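What follows is a single chain, given as structure tokens, in the form predicted alone.
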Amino acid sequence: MSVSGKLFYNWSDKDFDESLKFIDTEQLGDIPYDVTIIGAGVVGCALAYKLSMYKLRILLLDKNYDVGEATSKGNSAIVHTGFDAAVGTLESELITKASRHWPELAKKLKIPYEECGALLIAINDEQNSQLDKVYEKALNNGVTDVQQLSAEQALELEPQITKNVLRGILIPRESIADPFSTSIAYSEIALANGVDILFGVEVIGIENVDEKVKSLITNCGKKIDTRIIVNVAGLGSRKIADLYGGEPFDINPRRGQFLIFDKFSRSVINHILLPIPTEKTKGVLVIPTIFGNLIAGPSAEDFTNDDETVANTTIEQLQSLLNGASKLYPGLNEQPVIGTFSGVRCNCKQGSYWLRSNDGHRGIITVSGIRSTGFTSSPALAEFLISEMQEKLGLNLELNPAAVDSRSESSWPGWWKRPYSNNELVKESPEFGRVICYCEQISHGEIIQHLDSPLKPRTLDAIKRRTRAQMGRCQGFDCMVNVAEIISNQCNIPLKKITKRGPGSEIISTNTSQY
């Protein structure tokens, strides 16, 4: 069996857990990292799920205190066929590949998942004209199972879209599934499989950058010793590869807005309603979500890295996404939104899935350019990587028999196997018994397990993302404090400390010098 890996957060209050304190580097053991990742998105702890099949030292960390908390956290969680990928390229190489894995890594994992299809419709002369090139380059891609449909077909699959569709093609095995749980599960396996990981710690420098043996600088002063370095931090890869004086590449946030309607509008909708993609974007889709509701968007905005309101939403774009989509379903009016969100992607302007080996230095990989497909590639792009390190970087590979590769059954979240629907767990534990979000209908059990599960989440955000409480109709207004409340009594932090996502984001104001 393997020994599990170390788990610290660099939170310098007092008053957090002493036992998951990152304090020294002695916490880590004296010897060398063979790689360390550089990003906890959902291709970062895909790259240490992966590795941890190895007999290898490891390392993950993120300046954020949780994984998937930036880009991966923001997404139209549909794991893509590759359909309309640019032919040839790595990116529908490695979606393709990965696309048809997919369902046997959502069994492993435990992550839920989906295959509705997508429909995607033209609905005036100009999209009709472009639909076959669009069958076709879903053929070149390998994706040999769309069909074309006659209007009338469309119409028979989903009755509620625009009586305007002229054509379309089915796409049978685009999918749906779970984005946060992805990122977690990854995680939890690399961490079982002896994987470090660190949260809240940023990389501010790097020394002995030509040796064979690096030393990361760290915004709490230690230094972390590693042969080798893969650079997978979305939007920060830039300052990054600054730090080592790696090739040149430019990128910028691309923005993606959603709106979120309410659970009884999923019904209406089987499939993911696709328009015909441009140049710049898949357009304006209507998708239904793996947690019951129907989302539509994005949007494609472009900002500079320094823009501090690129995560926000805009009452503008939004309209704009509405109007977009109920080109494709016009019902979608007289739905009620209960939320709305931002993504925001790294787009690179020398092209998507940008990778270097050796860049700049040995030992070092740059990822960036990962969009909106990373999600879906993560497995098969994680497995190139490691191809690149071995052949590339001569990083030595032996597989650990003693590796695991799975979650347990107990690992499905709530959310998806109703605790409360097991008579037995209920009368063994009356807490799954008790409804703390009512909209989602989570349990007190609920948020204490997963306050336990392995990377032992401290924020309302990583509980949120977790067990779905806060993420209903009332959007965390009738639970956010009985949430927090849980939080403090189970883990002994007083509930003005509770944070929605890590220090300087506590949700109690300690100023009350104006009242």
The other form holds:
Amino acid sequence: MSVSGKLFYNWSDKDFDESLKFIDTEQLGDIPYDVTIIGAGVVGCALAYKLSMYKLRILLLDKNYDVGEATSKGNSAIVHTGFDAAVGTLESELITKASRHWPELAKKLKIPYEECGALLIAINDEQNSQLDKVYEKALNNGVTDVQQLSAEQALELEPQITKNVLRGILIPRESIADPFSTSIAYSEIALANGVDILFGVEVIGIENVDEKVKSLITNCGKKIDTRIIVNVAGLGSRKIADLYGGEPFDINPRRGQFLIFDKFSRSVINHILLPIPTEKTKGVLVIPTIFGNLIAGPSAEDFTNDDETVANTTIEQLQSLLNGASKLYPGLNEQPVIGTFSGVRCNCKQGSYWLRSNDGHRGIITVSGIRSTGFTSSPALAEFLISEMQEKLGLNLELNPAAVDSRSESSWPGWWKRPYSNNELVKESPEFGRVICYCEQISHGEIIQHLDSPLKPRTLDAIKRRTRAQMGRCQGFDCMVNVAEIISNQCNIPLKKITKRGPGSEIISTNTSQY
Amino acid sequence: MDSTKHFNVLIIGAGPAGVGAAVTLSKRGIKSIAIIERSDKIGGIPSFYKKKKGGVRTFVRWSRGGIPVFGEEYAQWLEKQLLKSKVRIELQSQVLNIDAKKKILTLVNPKEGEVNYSADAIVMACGSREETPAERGWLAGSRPVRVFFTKQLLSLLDDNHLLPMNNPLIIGSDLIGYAAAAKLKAAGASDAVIVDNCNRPKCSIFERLYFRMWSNPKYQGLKSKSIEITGNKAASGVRLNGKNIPCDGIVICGELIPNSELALIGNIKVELPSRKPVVTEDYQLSESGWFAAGNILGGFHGAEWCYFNGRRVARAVVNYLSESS
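Same protein, the form predicted in complex with the partner chain this time rather than the form predicted alone?
Now the complete complex, all chains and molecules, led by this one.
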């Protein structure tokens, strides 16, 4: 894929690749951007991807050092049909629309995707009485392919689920996908189509907010000029909105903890197992992942927007998740847990999908309250935002005939296509036969390949999300130092300066003496 | 894919147990033996304990009244034994899959790519690793950088001459934890604080006295339900018993768990969630012709125990081969 957008990191360390360093605004050219997207989560990346089909000057920026580094990295990775969304809402409309596009989108973007289906089960009389309502709701949401199942039919589909099952609903198109590849794929194509990308850049002020061309003041002291500002900063969207004084809204991050089970558990459960949803959440689910594990979760815990422990895990919640999930699949108690994680939903007090065009000022769009469904809805939400910009912000759209909308075959992640199965490739490049992540069976060659991929990932976590090295049962016990050494050697960064997720997260404390 | 290569015995893992088995099988006249190792060196866990400046003699040769040696020295001795035998050594070879009934391993290495090996008998000497925070079940909190496993710490210290922290906090109080505290102190860090989910350290008083030669770590046992790691970007401490203990790096030590995933992949019986493979008295696994040796059996065993266990398993393999022919 030829890269025509510019990519820079605000990474001032002297050992960081000079050609990737963001030093001056001049590097971006002196014409103002038509659109600047603040926040490179799944929604920001989807928007950059969809906008890159047009002749526009676009900037995508994020304070982190990779795409999808915040809310977008911790979720259930389910591509929803929207069967249980609140009927008649924008959220429901966008999910339903997006879910039908997903199979084709995944093929184009080379995102591992599987239509595994979901099984909603009632295990007591109270739940049983609600099942008909759920079925009705699915039909009203336009998800007409749902099927009612008897207990026998449910057990036939998933023999390992609880024998207490009374009745069930099968939602055949509920799917699973790789959430990490999604933000990466969107932004790689956007970059190829000429979108500029800045990492490590935080917007701390906005000048000329009522002018046609506004100036973003950044944490690195550089001003960036742009006509339209799209605030898709997720949990940070409130802080950005304060800079231009948009309509008041509040963010109450809602934490969702998950347990990850080892791969052997995946062979016993094939469908997403759903309890009957409540007002607040969908309850504790058992979810097969595209990577071959099972996960159980999420919890739903409300936080204030400045709590630093929001992404922590807690033993009490994890235990209660296990109890909840094993009501659906009792065998889960015996399955080994290999890891845990927390996702943080960008929950807006005033309602989900908080979208405001010309928010306080012409040319500014606020997008907040995109909860866990943002992963599914991202392609449809991006299209919706573009039509808003066209209708309400006066953005002129002219298709760019040179734009591409897909990634090349070679973009499939190695863990999905297994490059070492190609003996010709190993003969040519033996490093693809040298497995360094034993648990996920990822080769040295795959790490090198990804370091050279379009977004030039340079952190351990960025490499982890792309290759899966360090994501397996040993959680980096065997390969963490090896991966760090490969980044160090390939990118000429001293090993002690390799970071987990950007400056400040160096693997070696900066004030230790030379040993 | 090349056609399957056949051996009399295949051994997975070139740590003390695997080498013990290989050498003994070779001495007992078994003709074609191959030992398959996924890393690039022989010796397993002992090889991580280097004879270097600030090095600490640990683990091996305690049991037989001998003096402690560096792990690396023991690994070199293992390598010498192995090279003297006629065992074929395949390094950097990762077993991807097994067919338990047919006794076939599918493996990949830089030399051959993906290839199948088969054998009349197969010994799993895959060793063990340290439990992850999630596996311990009482460790939660944030996910900052500078939370290491012992293996990672040793690799940074000895292979790369990098001291990752000044004020270490060690989670896990067995021999490995106390050895790590000694190693860190010898490398220039301050005395560690060691924490664990029990009142008294798991490491014996004699072992603790031995490590006093290098360091005198403070111990704090967990009285509440969990230990929480704190720190947003880098580890800044742990919260335990309602108190914050500050640090600038954490090492998660000990609590070994068997590397039995290959057995699970091949539907060989393994106890879950302990991951201990189910073995008979003569170390046979649930599928005929499959054996297990060393730390994959579970528990916490030193290098010498594993070596001698490997030799014992080799004798069981010889019996099996003579009975089945």
